[in-house]
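Given next, in structure tokens, is a single chain: the form predicted on its own.
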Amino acid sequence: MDQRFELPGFSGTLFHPDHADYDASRKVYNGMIDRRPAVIARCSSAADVVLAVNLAQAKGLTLSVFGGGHAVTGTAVCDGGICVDLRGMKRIDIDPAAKTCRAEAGMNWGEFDAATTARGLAMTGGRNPTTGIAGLTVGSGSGWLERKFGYVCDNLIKAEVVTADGRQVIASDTENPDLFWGLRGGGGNFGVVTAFHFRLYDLPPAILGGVLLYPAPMAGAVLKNFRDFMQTAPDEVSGGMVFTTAPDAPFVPPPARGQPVAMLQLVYAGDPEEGARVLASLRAFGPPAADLLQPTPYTVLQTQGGNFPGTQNYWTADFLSQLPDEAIDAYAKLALTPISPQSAIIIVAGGGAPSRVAEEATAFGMRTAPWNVHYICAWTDPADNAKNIERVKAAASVLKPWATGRVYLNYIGDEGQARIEGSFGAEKLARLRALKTKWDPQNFFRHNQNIRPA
């Protein structure tokens, strides 16, 4: 029999496993992980997420966070252990003046862009709405609007959180300023955060964005092009390039229906018509089989990335240094044989904001990366799943002789304790270990990227 766990004072709803919701509550964006909580605490409160926290120390239980459930790894739901669900928590308070809010941590970005586009404000978010926003903040935080605006990390002034020994602490740049430090790319390893207070920017109700859509065998000559286009790019140009497999949609030409296909996903954070004239010369180049760039408010824009909730999944990822013309002629090959119909190959261009924030100022690093490339891959039988994951880890490896050895750690799966620690390099390891130390000694925030003790 399952055991049951009581937390008086508890305000929010505990889902054991005899409970009508309780399968549905621990389903995570990828299907491959099926992980059964002896708990999930659904908290209401910080107060409720400090009884969560007691409880699994007192027990010796293992503790995951759930925000989003979004991670390729599915670290939201551990087995056998209190799973802290901060779903029931989603409120958020703007101010308009002041161009700041404070957002509970149980909200996902589609929620957050709303709330803040109503009021004219935005900043960058995932590009998923789906993604929750606390598992994207504390591991930095890439989205199309960072060019502009820089990464999320960037954007937060003050943490909300709850440490290993349950005490309430705030982190910020004058209070535990190495905790705030560490919260910016360091991932879920020094507490939960229960809420965060960002700084918002002022956005048009609908800004140039969307998709140029190429034949496969294009990707080579369009990718140059984008390359050298993005070395003079202004900070309000975003994108990157997509190979993928155009769906069955009328958007898309007849004849490159169901084929393989190369994108560039573009957006404009600024005024459109001066967006269209910046992007005029790469909407001349091929020309594109389909010209999908028009003004579209944010919210709509951040729709349009691929979403397969359920499916099985699997990612991996690599800084770039470089981007040379031998390094293109062999990833183009890529694009003419996706994965799977469901996987997309996505090179993100770097620069602009978050690469003029000094090296050392949070946890996160790699900021003068110039390309950022994430491989995903989605598809629905599990009995697909060794080849595909080997046939991922087979297209990374077309790259990695211009890669940089470090990672954006919310692109990649479970790929061993090394591929973590020399995400950071071994300066901001040592200062995260030291961290780690100090916050949670005992590495009861585990269920993770994990950074350990030193």
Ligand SMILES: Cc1cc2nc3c(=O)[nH]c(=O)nc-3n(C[C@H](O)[C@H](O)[C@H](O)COP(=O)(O)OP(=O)(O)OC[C@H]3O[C@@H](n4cnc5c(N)ncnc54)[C@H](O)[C@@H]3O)c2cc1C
The other form holds:
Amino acid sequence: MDQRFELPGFSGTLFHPDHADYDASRKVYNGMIDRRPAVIARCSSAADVVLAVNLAQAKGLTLSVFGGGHAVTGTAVCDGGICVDLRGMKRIDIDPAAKTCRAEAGMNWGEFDAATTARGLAMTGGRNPTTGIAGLTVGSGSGWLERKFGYVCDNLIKAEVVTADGRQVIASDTENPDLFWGLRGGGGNFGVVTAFHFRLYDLPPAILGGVLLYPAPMAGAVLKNFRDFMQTAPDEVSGGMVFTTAPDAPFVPPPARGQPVAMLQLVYAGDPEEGARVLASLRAFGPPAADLLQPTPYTVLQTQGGNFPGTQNYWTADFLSQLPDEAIDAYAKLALTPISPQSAIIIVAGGGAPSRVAEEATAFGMRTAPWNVHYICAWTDPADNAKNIERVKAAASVLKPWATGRVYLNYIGDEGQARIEGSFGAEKLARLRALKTKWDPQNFFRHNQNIRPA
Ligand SMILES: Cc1cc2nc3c(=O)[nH]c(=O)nc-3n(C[C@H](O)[C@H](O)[C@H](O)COP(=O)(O)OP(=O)(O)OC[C@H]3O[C@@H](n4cnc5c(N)ncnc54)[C@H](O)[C@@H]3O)c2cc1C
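Please move on to the form predicted together with this ligand, as the form predicted on its own is already shown.
So here's everything in the complex, that chain up top.
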């Protein structure tokens, strides 16, 4: 029989394999992942996290950290070890005068956005309400407000962290600034963050956002126009082009329902009337089969992406250095043949606030790429895995000639150590490895996109 680990003094809930909620608690977004921790420790405080870390260290057990369970790598759960589950820690305190908040690490973006917008404030956040704030933030954090407000990690003021040796420390510009640097893009390699302190911004109750929907054969022409538009677009505009399958829904014009489509997904982070003026030329182009841009609460816009928890997921991504016509002509063909109805390929425009932060200011590996392409491929039948994974890899090969060689780590599954290390570049990788050697010399936090100690 498996060893049963107990945690004297633990104030949260322990889910052992015989617990009625064990199976539900070990499920992650990617249905390909089926791991069985010896115990899932749903923590209710930083002190609980310390207990779990100390137990794993004492027993030589693997430790995984579960924020929202959305990483397609499935690293939130481990086999046979301790899963530090933060979903019992969801307190948020907002200071409207200072426009800051302290959010515990078990919150997801739906919970975070609901709390901040209730006070008329917002920050860049993940484009899906059930994604955890924790994994997304330590991986940098891209979202629809980023060109205006920066990446999520650019808005981190301070983090409360439990280290590999079970200490509780603060990471900020003034306390442990090296750790603070590493937490902004270096992933879960340096400790377990128990709370994040973020800057917040005023945002109107409704902002202009939504999609312009085109038949898939128009993908190339629309993407070229969008590329040219984004060259001079103000920071308020964030957006990307999505190749996907239109849902069979009333808002989709009947000929497009269930068909491959190319959608421009757009957000104007400011006054909606000004947004309508700025986006007028994009809306006129084509014209789109459906113009679904309208003033919408930010929390509603945040629910408009695909969400298929439990499906089989294979994702990959690339930062691009440029997007010439030749690249678009080749890439646009992918719009015609979606991998599955649940799949999407999205190319997001860079620039704006994140590109003006100094490259060396954070661990995040690539700020200046004008485009980030993300293959978000999902399907329902595991029997299709081998065939579909090959199809995704073939699709992703089309834009490789224009890829920077760097990748946004939040957007990929397990593609091997070289891909992780390559995402930072040699100089930053050396700095990250030195940091790892200082904060986690035994590589205790290794069930992640791992940075090895020097
Ligand atoms: C539907 C969907 C939409 C997404 N949209 C976006 C998007 O718009 N922008 C974007 O940037 N990414 C997006 N992602 C990717 C997402 O950022 C990553 O999957 C991220 O890891 C999810 O965070 P999580 O807390 O849910 O992760 P988990 O799977 O719980 O954790 C992943 C890893 O993060 C680390 N980690 C988690 N919690 C902590 C902690 N408290 N302290 C230290 N390390 C920790 C650990 O290494 C862990 O293995 C999306 C993913 C999905 C499934």
